[in-house]
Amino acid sequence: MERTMIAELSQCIDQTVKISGWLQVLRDQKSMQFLILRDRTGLVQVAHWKKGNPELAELISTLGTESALTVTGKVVENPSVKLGGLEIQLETLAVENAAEAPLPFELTGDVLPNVDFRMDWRYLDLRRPEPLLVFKVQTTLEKAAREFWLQNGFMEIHSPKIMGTPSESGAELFELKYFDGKAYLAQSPQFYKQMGMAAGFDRVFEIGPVFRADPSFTSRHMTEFTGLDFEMAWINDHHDVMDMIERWLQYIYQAVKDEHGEAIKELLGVDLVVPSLPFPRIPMLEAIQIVKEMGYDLPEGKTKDLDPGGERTIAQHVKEKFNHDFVFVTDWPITARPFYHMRKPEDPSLTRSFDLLANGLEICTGAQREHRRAMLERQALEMGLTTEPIAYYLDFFRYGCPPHGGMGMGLSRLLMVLLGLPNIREAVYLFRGPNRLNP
C-alpha cells in the first residue's frame, strides 16, 4: 500500500489508508487511545479501542512523543474531530523510530527555548510548522526568482567557489591550503558575473553559496549564506538595475503571496504586501540629511554612510513619505564603495551605485560597474590596491566589454524581510557563524 498525505485524506473516506509521520500527542484513556500524527502537509487523529487489541495497545502506551510510525487504518468522517472532520480508525501501527524521552525542549510549548539553544538541536526545530512553512517559502521564491530571470532573457551560471584571488576589497576572507599554495572562498560571485558580459552572455543569474570572515554577531549576518546574483550588459545607468531589481521583488511577493500569503499570516502574523513601482529612491548624501534632520545622530566618521540606525530611520521616512517598505539608497561616495564601481561623470566623488533597505534592513547592493580597462586600473590604483593579483580579471575587459551592471542580494536576509522573522538563524536551514559549525 502507498504512502498517503494527511493533507489528502478527505479525499479517502471509507478507505484503508497507510500514513506515515511523527507522533505529536498521546491521548492514553481508559478505553481508547488517541494518537495526533503529524506530517509535512498536517495533522490527523488516530482512534484505537484499548480490547480490540490488547497488545497494541501496551505498545501505544509506551510511545513518547516526536517517535515516527507508520500506521494504516480506516478513515472515517467524525464531526467531533477538529482536525478535519475525520479521523483514522486504527488497524496496525509500525514503530519505525521510537523518540527518547524527555525531548531536548517541547515542540509544541507555549515557550520556546532562545534561538541559539533550539539550533543545537535544528532537526528537531524544523519540525515545527513555522520553519516549515519558512522553507515552503523559500522554494517558491527561489521558483519564482528563476521564472522572472528566464522570462526575461538571463542565462543560469556557477561560478568556480575557490579562487586564487579575493572577489571584493581582500577583507572578511577565508583562506585555505591549496596543494603547494593557498586559495580563498569566494565572498561573491561578482568578478565571473561580469566575466559571462565580457562573454556576450548579455544577462547571468546565479543562486550559489557565497563566504564572508565576518566576525559579527548579530540577528542579520553569517559566514555562510546563499546569495541571489545578475549581471545585465548594455544599459544605460544603475537605475536599469534598480528598475530590474523591483519588478523582479514585486514578481516574488507576488508568487509567495498566491502560494502561501493565508498560512504566512496564520502561522507568523505578516499580512505579506506585494510592493508597488517604482520603488522610492534616494541619493546617499540626501539620506544623510534626512536622517539628521529627525534627529538621529550618525555615529562619528559617519559623514558618507549610514549605520543601522539611518537606515532604520530613512525607512522611517519612507514610510511615512511614500507608504512604502522598499527605498534604494543611491550614489554613494567613492571611499565606501570597490573599485570597479563606475564613477558619476558629473561628479566623480560618487559612484553609480545603490543599497536597497527592506523595511530598515539593507538586503542588496548593486551598481553599475566599471568596464574601461584604463579606467578600472586607474580606479583601483586610487585605492591602494596592486593590480597584478586582478591581472585576470582586468584582462575581462581588453576586447570589448560591454557596460554592465548587476546586484547581490542574501536569500536568508530577503526571506527574514518577507516573513518578518526576528534572527536570521530563523531563515537558514543551517546557521554558520563565528562560534558554530556543527550541526
Contents of the next structure:
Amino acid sequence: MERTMIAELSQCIDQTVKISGWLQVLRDQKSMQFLILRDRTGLVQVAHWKKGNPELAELISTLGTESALTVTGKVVENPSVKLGGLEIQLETLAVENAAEAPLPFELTGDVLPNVDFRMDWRYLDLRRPEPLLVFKVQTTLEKAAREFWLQNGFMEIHSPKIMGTPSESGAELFELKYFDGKAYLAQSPQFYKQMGMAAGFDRVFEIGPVFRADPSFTSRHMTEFTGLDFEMAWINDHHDVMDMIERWLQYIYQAVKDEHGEAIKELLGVDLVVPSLPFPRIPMLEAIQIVKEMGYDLPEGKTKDLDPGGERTIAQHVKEKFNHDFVFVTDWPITARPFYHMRKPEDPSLTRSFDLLANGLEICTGAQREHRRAMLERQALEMGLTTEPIAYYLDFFRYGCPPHGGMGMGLSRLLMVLLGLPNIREAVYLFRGPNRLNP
RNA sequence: GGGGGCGUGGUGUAGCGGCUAACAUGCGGCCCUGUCAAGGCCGAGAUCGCGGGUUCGAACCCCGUCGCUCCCGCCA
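Form predicted in complex with the RNA structure, per the form predicted alone context:
First the chain shown before, then all remaining chains and molecules of the complex.
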C-alpha cells in the first residue's frame, strides 16, 4: 500500500490507508487508545479498541512519544474528533524505531529550553512545526530567488571555497592546511563573481557557503552561513543594483506570502507584508543628520557611519515617514568600505555603495565596483594593501572588463527579518559560531 | 577584543542567610465507556555549574573559574 500524507486524509474517507509518522501523544485509556500521529503535513488521530486486539494494545502501551510508526487503518468521518473531524481506525501498527523515554525535552510543551540546549538536540527541535515552517519558507525563498534571477538573464555559478591567497583584509579568514602549504576558506565569492563579469557572463548569481573567522557573540552572527550573491554588468551606477535588489526581494516576498502566508501568520504571528517599490534610499550623510535630529547620540568616533543603534533609529524614521520596512543607506564614506567600491566622481570621499536595512537589521551590502584597473590599484594601495596578494584579481580588469556592480546578502538574516525570528540560530539548519561546531 | 545578565530534578521556573529546597511539565505505576491542552490518585527524580572564602549556619553574601546568553566592536 502507498503511504498517504496526513494532509490528504480528508480525501480518503472510508478508505483504508497507510500512514507513517511520529507518535506525538498517546492517550492510553481503559478500553481505548488514541494515538496522535504527526508527519510533515499535519496531525491525525488514530483510534484503537483494545478488546479487538489485546496484543497490539499491549505493544501500544509501551510506546514512547516521538516513536516512528507506520499504521494502517480505515479513515472515518467523526465530527466529535476535534482534530479535523476524522480519525483512523487502527488495523495494523509497525514500530519502525521506538523512541527512548523520556525525551531530552518536550517538543510540544508551552515553554522551550534555551536555544543552546535545543541546538544540542537540533534534530528533535526541528520536528516542531515552527522550525519546519522556517525551512519550508527557506526552500520557497531560494526557489523564488533563482526564478527571478533566471527570468532576468542571470547565470548561476559555483565559485571555489578554498583560496590560495587571503582576499580583502584577511582579518577574518579561516586558515587551513593544504598539503604542504596553507589555504583559506572563502569569506565571500566577491572576486569570483567579478571574474564572471570579466568573462562576459553579464549577470551571475551564487547561493553558497561563506566563512568568517569572527569571534562575534550576537544573535545575528555566524562563522559559516549561506550567502546570496549577484553581480551584473553594464550598469550606470549603484542605483541599477538597488533597482534589481528591490524587485528581486518583492518577488521573493510575494512567493513566500502566496505559499506560506497563512501558516506564517498562524504559527509565527507575522503578517507578511510584500514591500512596495521603490525602497527608500537615504545617503549616509543625510542618515546621520536624521538620526541626530531624532535625538540619537552616535558613539565617539562614529562620525561617518551608523552603529547598530543608529541603524535601528533610521529604520524607525523610515517606518514613520514612508511606512516602509526596508531602507537603502547609500553613498558610504570610503573609510568604511573596501577598496574595490567605486568612488563618486563628484565627491571621491564617498562611494557608490549601499547597505540594505530590513527592520533595522543589516542584511545586505552592495556597490558599483571599480572596474578601471589603474584606479583599482591606486585605491588598494591607498587603503594600505599590497597588490601582490590580489594580483590575480587585478588581472581581471586588464582585457576589457565592463562596468558592473552587485551585492551580497545573508540568507538566514533575510529569513530572520521575513519571519520575525529573534535569533539567527532559529533561521539556520545548523548553527556555526565560535563555540558551536556540533552537531 | 570590551561590557552586562544568567547557571536550582530531564526541561522551564520559584526560593536570595536558618526547609525534609517548592511549582509546572515530562517520566513510572494505578484508576477512568471516545479521549482530544484529557482527567484523578500515587511515586521516582536536584549533593542548587565548579573551586575557594565570609558566617554558628550559604542555593542565597564575596572572590575566582567554567558554561550559556545578550549588547558593543565587526559584519551578512
